[in-house]
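So this first bit is one chain, no partners, the form predicted alone, shown in structure tokens.
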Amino acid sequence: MFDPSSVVVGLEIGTSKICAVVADVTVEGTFRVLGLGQAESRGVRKGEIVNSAELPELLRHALKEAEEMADVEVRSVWLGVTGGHIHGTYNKGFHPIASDDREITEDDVEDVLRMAKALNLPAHNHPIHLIRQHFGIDGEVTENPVGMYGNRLEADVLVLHGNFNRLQGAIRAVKSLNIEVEDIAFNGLASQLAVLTSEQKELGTLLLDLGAGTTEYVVTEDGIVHHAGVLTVGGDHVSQDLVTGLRIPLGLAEQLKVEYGSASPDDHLPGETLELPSGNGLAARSINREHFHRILHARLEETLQIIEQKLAEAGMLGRLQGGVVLTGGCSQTVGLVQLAKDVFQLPVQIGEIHCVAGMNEAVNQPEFATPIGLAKYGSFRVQRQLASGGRFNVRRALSQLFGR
């Protein structure tokens, strides 16, 4: 049995699916998935809610399914967010050490981080994560300044932020079910919590989460998240390209993509065709398999190339000694690993969810990385509550997830 007070729920409202994961965590840190619920997503485009009319009922279905499997009542969730409005901005904070002996305390650290967070964000934007990069004491870099001595403390941080009103859409949809939102977390950071190993985080690794409406990317090195962003392109765009290029209905495009899709234009026999059934007013016909694959290849290659260019501009490509890890529903596309190797000129692999004890193999799938990571994100709070038996600073505890 498990303690109901140790239960955490991760909720992803994706472009193609809604997924809720119920998990529990012990004081020793054992993290277990107890239940999983899904529902088809509607009214969500490129990771953002554009029509909330049907969303509450779909959320209720996914949460109820997860509740029944876990045999718990869901009262609150850790909610994932994404979208093209989410960006990362670097900033620096400064704080003079006022004590007589100039010893740096935890309060000094909190003050300098607060200063670093107070940057000029775009109008109506809200900080989602404050991720420590490193500290400095009188110009000398240090990892942990507490207990050291100096005149001025500095902090370099990465602030992930998004449009306040667009973030509120998902929060309000959840609260309409009388379910509380404990906090929000960027989907890309949640996925890296579920997928990347400690070694990969130290070496320098790019996580790519390829979903239906978005592709999130996160660079982690020395255990710290140094770069993150969102590209509003995903598997749905591949399907739309097939609709246009092959002149077929969207449903058939989705089916062909899943059953026969490949990111390699050469993954076929010369002259090979695919037979399309009649229906929806269309006569039966055949399509050239090479043409079909080239459509997929072109869109996926362009997506990877855009991200590669963004990372090159940010000076991140030389820091990826751990290579590239793919996750998300589109990551299982045949030939995608080789395509990513060609684009990034780095080792590439499909990520495995590693943070869950006794997990059913059916749950260990790339498309569940984000909701499992969201539950993992929330579990750090529960773990510290169980260990301390009392109150603690939530923001301070969670800051340890993505940076020292």
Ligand SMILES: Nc1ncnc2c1ncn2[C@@H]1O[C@H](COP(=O)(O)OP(=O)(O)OP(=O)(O)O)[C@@H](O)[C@H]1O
The other form holds:
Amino acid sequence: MFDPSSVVVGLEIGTSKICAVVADVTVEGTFRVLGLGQAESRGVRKGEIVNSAELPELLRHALKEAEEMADVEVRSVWLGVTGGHIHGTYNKGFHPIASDDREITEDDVEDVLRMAKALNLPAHNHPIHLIRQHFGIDGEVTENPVGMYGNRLEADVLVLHGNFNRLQGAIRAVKSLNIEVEDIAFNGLASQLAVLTSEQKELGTLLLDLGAGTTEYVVTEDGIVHHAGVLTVGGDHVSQDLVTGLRIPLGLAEQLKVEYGSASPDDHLPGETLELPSGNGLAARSINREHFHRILHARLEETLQIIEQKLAEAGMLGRLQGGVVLTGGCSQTVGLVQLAKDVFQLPVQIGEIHCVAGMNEAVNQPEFATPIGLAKYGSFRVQRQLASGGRFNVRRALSQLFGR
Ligand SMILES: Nc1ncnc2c1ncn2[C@@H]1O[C@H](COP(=O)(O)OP(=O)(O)OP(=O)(O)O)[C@@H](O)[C@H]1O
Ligand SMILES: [Mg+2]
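For comparison with the form predicted alone, produce the structure of the form predicted together with this ligand.
Let's see the whole complex now, leading with the same chain.
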């Protein structure tokens, strides 16, 4: 058994799979994955729970598997959230420095961030992350204003927010098992924490997590998350296109996609076919491989082009000196790296999960980036609590994790 105070659990209730990761962290910050449990997801569409009837049983299964592998009891989780309702909004806060000597204190920074957070969110929306972009003192940009002098402190922040009721679905499902939710975190930020190196975060890198029902995108530069969002399109749409285009059942489409799929329309011999034997009431079939690959290519190219367009509109494309890093199950599609290179005109690679000591190779898969990143997000707090013997401002520390 491990010391329960150093254990941290990440949980993703994804469109295709529920995945729990149990990890532990030392005072020095060494993060180790101890166990991973999974269950096939049901009742989740585009990253959101639409039918919770079977969810408690599936969650229990995934958590039990992770508990047994890690030999710990799971009492609380860091829960991932995603969905088309999650958006990023930039906001500014101002705060007059009231002290006689005009020295800026940590409390002034807290006050200006509180101001920056109090933006007019759409009705029923809830802030998930407050990410510092930079501070200003009397109009001059500064990285860390504490200890400096001025009359007026300013803060530019990116607020990631989502619909309160839609965020509650996953939280309620976890609580129904008498398991606490320590906090929620956006899946894209979690994946980014799991795979990006400090160099990539400094240079400017786009993280794309291509899942079954959603694709999250996150831009990090100078160590700060500048832009993030969700496109509610993923691998399920590719499979659904194969159902329509090839007139085959969904289960078979999913299987063919994973076993033989390619995002490159040229990845075939002239006239090459896939021979499907008869079975399950279907006659034997011959599928033209070029046609098959063209269906995958069209959907994946369109998905990447939509994101490229969104980033261009937000002025982010020029900030990606570190290129593009792909995570999520769909990133394993043959030919996807080349397709993304063609769309973004940037270097592209599949994310390697890093900073995980003693990790079993089986866990280093791009579809586990989100739950591992969620555990990592939680481990940051746990480590600091261990180091400070409990005297630690959690809110302040987490707000610093994705920005300065
Ligand atoms: N080798 C492969 N080739 C192509 N696609 C794959 C492969 N392996 C998995 N996938 C696809 O990846 C998707 C699942 O990815 P992932 O596990 O990251 O999704 P998820 O986290 O459950 O969903 P989401 O994050 O969108 O809610 C499925 O659409 C699956 O078909
Ligand atoms: Mg996912």
